[in-house]
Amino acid sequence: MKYEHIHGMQIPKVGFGTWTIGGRDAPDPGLDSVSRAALRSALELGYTHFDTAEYYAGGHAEELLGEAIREMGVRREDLFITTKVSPEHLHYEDVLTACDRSLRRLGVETIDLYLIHWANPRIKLAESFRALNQLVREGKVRHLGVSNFKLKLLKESVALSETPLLTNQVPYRLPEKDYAENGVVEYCQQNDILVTAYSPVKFRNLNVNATLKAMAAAHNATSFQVAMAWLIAQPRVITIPMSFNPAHQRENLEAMNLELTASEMEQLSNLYSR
């Protein structure tokens, strides 16, 4: 396992995302069985960072994650749990209420990392952070972060957070490099903030790209593993892929073992350049 060491912690370079676990924007009971199986296999394989949100399946993803942790008998202190507050809940009292609900659904006393899922232009960021800072002071949350924030809002968040902002969770992957081009990735790397790249292999055409296919063959890996290895080789970048398939879950973890050369990293960084 490879880690990012930051603020006295070690956080795995590869975690497990839970978008579509238990449903999409509302619970889907038809997905419960496969969702429980996916979470169990991820825990069995050794994933320790789990990322979820109150929005995912209307909170049901949090419930299923909490159930899986208890059923598998995994020690709470061995896990790093991230969840998020939705943009419609960013008023002061709403943030506090949303956090309490997430804690109940997860069945934990403390959330390791609590993020603003998306900014809400109708609610002042200062009001939201007043509540988030209060949650840290109360011990309900250990660390704060944001998601989908561009540079201006990210800098504002850093100034408003009473504790070091831990992450900005953004869509960053081959070929989507908007957050590298808009300065967010560089700012995070220069200011000790993790970039949490979500949906790291969403672009299915990666599998037919000639450069990726050649690198994959050279490393006895898949094109998706090469794309993930490019991400996690970058300083202060972690990722949270999701799969219902235990074999794919294992492949995602094994991408950490793939060592790309400086030349390969440069090739991939220039791939899909506009």
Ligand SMILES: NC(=O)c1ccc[n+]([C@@H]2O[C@H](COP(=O)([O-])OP(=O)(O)OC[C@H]3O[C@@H](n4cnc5c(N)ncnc54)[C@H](OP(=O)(O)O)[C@@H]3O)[C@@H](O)[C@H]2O)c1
Given for the second form:
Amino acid sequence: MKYEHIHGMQIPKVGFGTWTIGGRDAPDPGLDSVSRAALRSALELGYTHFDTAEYYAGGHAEELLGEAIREMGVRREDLFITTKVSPEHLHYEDVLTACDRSLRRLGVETIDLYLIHWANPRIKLAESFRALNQLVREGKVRHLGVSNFKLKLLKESVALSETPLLTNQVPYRLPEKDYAENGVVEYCQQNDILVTAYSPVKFRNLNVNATLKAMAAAHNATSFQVAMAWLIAQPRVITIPMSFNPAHQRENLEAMNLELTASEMEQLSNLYSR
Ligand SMILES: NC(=O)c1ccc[n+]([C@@H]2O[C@H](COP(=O)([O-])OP(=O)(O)OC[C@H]3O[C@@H](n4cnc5c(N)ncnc54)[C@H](OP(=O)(O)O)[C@@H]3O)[C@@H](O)[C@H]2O)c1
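Here we have the form predicted alone; I need the corresponding form predicted together with the ligand.
All chains and molecules follow, beginning with the one already shown.
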């Protein structure tokens, strides 16, 4: 396992996403069995960072994750659990209630990392952070972060958080360049904030991209692994791919062992900025 060392902690470079575990925006009982199997295999393979949200499957993803952790008998202290408060719950009281609901569904006493999923322009960030800071003081949450925040809001969040803001979770992947172009990635790297790159392998034509394909062949790897290796070689960048397929889950973890050369990194970065 490779880690990002930050604020006295080590956070795996590759974690496990849970979007579509148990449903999309509402529980889908038809997905329970494959979702349970996916979480079990992820835990067996050694994933320790799990990313979820109250929004995912209307809270059911959190329930299934909590259930899998208990069933597999994994020690709580060996896991790092991220979940998120939805934009419609960002008023002071609503943040506190949403956090209690997430804790209950997950069946844990503390959330390692609690994120604002998306900003809500109708609710003042200061009001949300008043509740978020309180949750940290009360020990219900260890670290705070944000998601899908552009530079201005990110800087405001850094100023409002009483503890160092741990992450901004954003779409960052080949060839998605918005968060590098808008300065967020660089700001995070310069200010000890993790960039959690979401949807790292969700892009069209990855398999047919000639550069990735050739590089993957040279490393006896897959295009997906090369794309993730490019991400995690970057300082302060971690990622959270999701897969129902144990072979893909393993492949995504093993992307950590893939060392790209400086020239390959540059080639991919150029491809990325095309
Ligand atoms: N903060 C936010 O707003 C936000 C937004 C989106 C996502 N996220 C988080 O980021 C996580 C990851 O993003 P995502 O789920 O959107 O996309 P992703 O992990 O990039 O892609 C998931 C898709 O890729 C396939 N896949 C995964 N690994 C593969 C591999 N090695 N080879 C071939 N196919 C592979 C999966 O299919 P199989 O199941 O068949 O493998 C699945 O269809 C989410 O689960 C969620 O936790 C956060």
